[in-house]
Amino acid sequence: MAEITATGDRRRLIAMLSPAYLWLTVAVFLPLSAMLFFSVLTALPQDGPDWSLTLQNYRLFLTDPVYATLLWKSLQLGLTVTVICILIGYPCALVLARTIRGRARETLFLLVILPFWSNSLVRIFSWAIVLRGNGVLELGLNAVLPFDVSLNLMFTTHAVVIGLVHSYLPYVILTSYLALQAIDDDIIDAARSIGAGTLTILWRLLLPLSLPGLLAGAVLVFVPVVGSFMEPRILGGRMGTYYGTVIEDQFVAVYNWPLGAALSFILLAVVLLILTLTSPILRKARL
């Protein structure tokens, strides 16, 4: 009777998550064996009858340094935009969940996700706007101090830094607001009743058992600010060329779609590395 209720609950588990795994099927590991397909082409096969197999494109990464000089520079941008994020983030999270009530709350909620709502170009647009010469930034400054500010930091990488993190802030206070919620007050007024103060009950408590949340959202803003390639493109201008930017060059205005895929392949093998060699550091940290 056992075996039999086992068959039926794996039958039904199959059930329901098969259709969960035909659509990672269709719309992520098809696309890539296409992708990986392309990189070891030397030419598209719809462009013409003499293309083969070759692995000159992943040999070109080796041979040429500009591609492992953008790589780097892109790491250092990734980086920086995390941790940016956390030291924002966290905190706002933390006054969201552990300060913050009622409709007070669900509105400063709504102004996190508001940029959700809103297409990417019309954000990094509108930071065009604030951050150019005699914008909207430059000119408030100048209106409210007595002396004349020049800022003019369009083109520059400071207003690339500034367009990611606002794109991607949201996720770190989304993460751990989730997490910080799930932390039962009992164990905070535990803490509080054999004197631990404030700043203990954040590093000791607040910071370890919120960590998983934490990490999963500088994880989910890291992974997308190394490949990303229009705020770069459009707030960076000249000083915004970087990894991504050329694997778009190569799809977009090279139409070197075969050395374009090796490239991307070579971003995603980085990314997933660097994430295993920081998961053992990462799990004994949250321990």
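Rigid core (definition): largest C-alpha set, two forms, superposition within 1.5 Å. Numbering follows the first chain given and starts at 1. What you see is a predicted model, and the numbers here were worked out from it, not measured in a lab. What changes on going to the form predicted in complex with the partner chain:
- With the core held fixed between these two forms, residue 269 has its Cα displaced by under 2 Å.
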Contents of the next structure:
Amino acid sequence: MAEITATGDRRRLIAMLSPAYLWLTVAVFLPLSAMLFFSVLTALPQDGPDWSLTLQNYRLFLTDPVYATLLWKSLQLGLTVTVICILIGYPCALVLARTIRGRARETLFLLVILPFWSNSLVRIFSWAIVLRGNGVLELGLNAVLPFDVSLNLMFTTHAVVIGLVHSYLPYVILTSYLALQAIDDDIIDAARSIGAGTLTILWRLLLPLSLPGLLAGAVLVFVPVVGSFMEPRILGGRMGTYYGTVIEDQFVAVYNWPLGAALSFILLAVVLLILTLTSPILRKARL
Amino acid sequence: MSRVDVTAVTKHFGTSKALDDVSITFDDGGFFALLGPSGSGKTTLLRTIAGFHFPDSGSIRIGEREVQRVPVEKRDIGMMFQNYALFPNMSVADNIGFGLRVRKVGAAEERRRVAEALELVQLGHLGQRRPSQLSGGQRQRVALARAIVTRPRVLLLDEPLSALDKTLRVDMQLELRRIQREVGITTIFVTHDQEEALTLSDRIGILKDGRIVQVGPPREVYERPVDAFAASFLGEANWLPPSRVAGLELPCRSGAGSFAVRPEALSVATVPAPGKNAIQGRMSQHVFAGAMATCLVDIDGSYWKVIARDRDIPQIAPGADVWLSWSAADTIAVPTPA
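What's the form predicted in complex with the partner chain like, now that we've got the form predicted on its own?
Below is the entire complex, every chain and molecule, led by the chain shown above.
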């Protein structure tokens, strides 16, 4: 009897989970497998009959220093953008979750997620209009300041960082906000009642208790920024060659899919390695 | 340890008046219960004494110090919350030592006083646990230890026992009373549980609609309530219908127009007891509950409750006529509500 119920349960479980697994197979597993296959080919099968298996694409990453240099540059970019997002986003989330109440909070929250609703390409081109020489920002500053400023931020690393921070800031704000607003008000009241000031409460309670949310936000920013190519290309111009743009080039310009796929998998491996190495430290910080 | 004086304190939240000209004194070393229905302002009063709210007008003194404009963290109070509010990211010892560390007492002194406080609440061996690994009663003790380890001038308790189950609650009541006596700290305690207020405190304050209705020792407030609200809120009261007043011996207090009798002051019989006040009614229900029993007697359509030892209640069939008798001195007299 119990066995029949168990098999019945299992059948129902499989029936209910299968759409999710089917979707994962179609959307994630199959494309990734195809890419993995491409990454060990000399050429794409549809381009000609003379293709064979090779590790040359991976070997190229090790022999030609330009790829490693670019990956390092991209990792630095990811770190910079993540740190800036945390420095701006966490205080925003803190004010939003712990100070502002009622209607004003809803309005501000809407403003935070508003960028999500606009097309990212449109957003980046808007930044181009703002940042370029004689652009909106420069004209505005010159109108206010008594002396002439020449910013010319366009096609610099700064422009890339500004564009990326703007795109990914909401992730840090949202995850930190969720963690912060889940903290019981009584805990803060209890700390105040035994004499803790604002800084002590922030350092000993709010920050450690919301750290999981903050770290989740940081990962959500770091991973896509390391592989980003749109912002670097449009806002960085000649300075905007990064690991992500090289991968994109392999797919759309050079049409060397095997190399692009191999570079993608190296990126994936490096990011996973970084997350694995840092997770013990992060877990320790959480306690 | 200090006495606390609240003088003419008024507090609004928006347009609603949470505290209305409240004046009350909490004696040094006393255990004081603030009792009232929800929305009566008892928690607001406690949080105003704590310093989470500043009063719109009036003054609050803790000892000799005027504190009505002093923020919580500078008032030197200890407070316990309904859900304990322990810091989940710290060990029990760190929770208790938090207030000492804020005061920079030094590591050795902190360790000594934390150990002392753990001993006081009988949790000496659990210092390294996390709050999530403790039972409800143990969390309670940690919260208490955390509140008193800094030797505050006053201990404020916001319904601290309401989250515990009945048996644990009674244990904690005794425990709380023992620790309070041992430390000798002025304690103000908010509760909606009247039994808790009666057993724990040496003074009770009843609040209603942001005003103090009555203040006094538990027995006095129970036996001589100042108005109908106090009589019904603290304990139960059977109200005497005006049509039945004739022929009874009732206390002559100025302004008294309503009379009531506590359920445990009544006795049930088929004849009126001689020399006592008695009224006739109809037996409605006899609910046996072990040693004690409860009777409901229909008096002109409203039910009077009688609580007595079961053996003192005669077996009378529902619907039969009975007499309820009580000593004239047990009659509660209050002004008729306007």
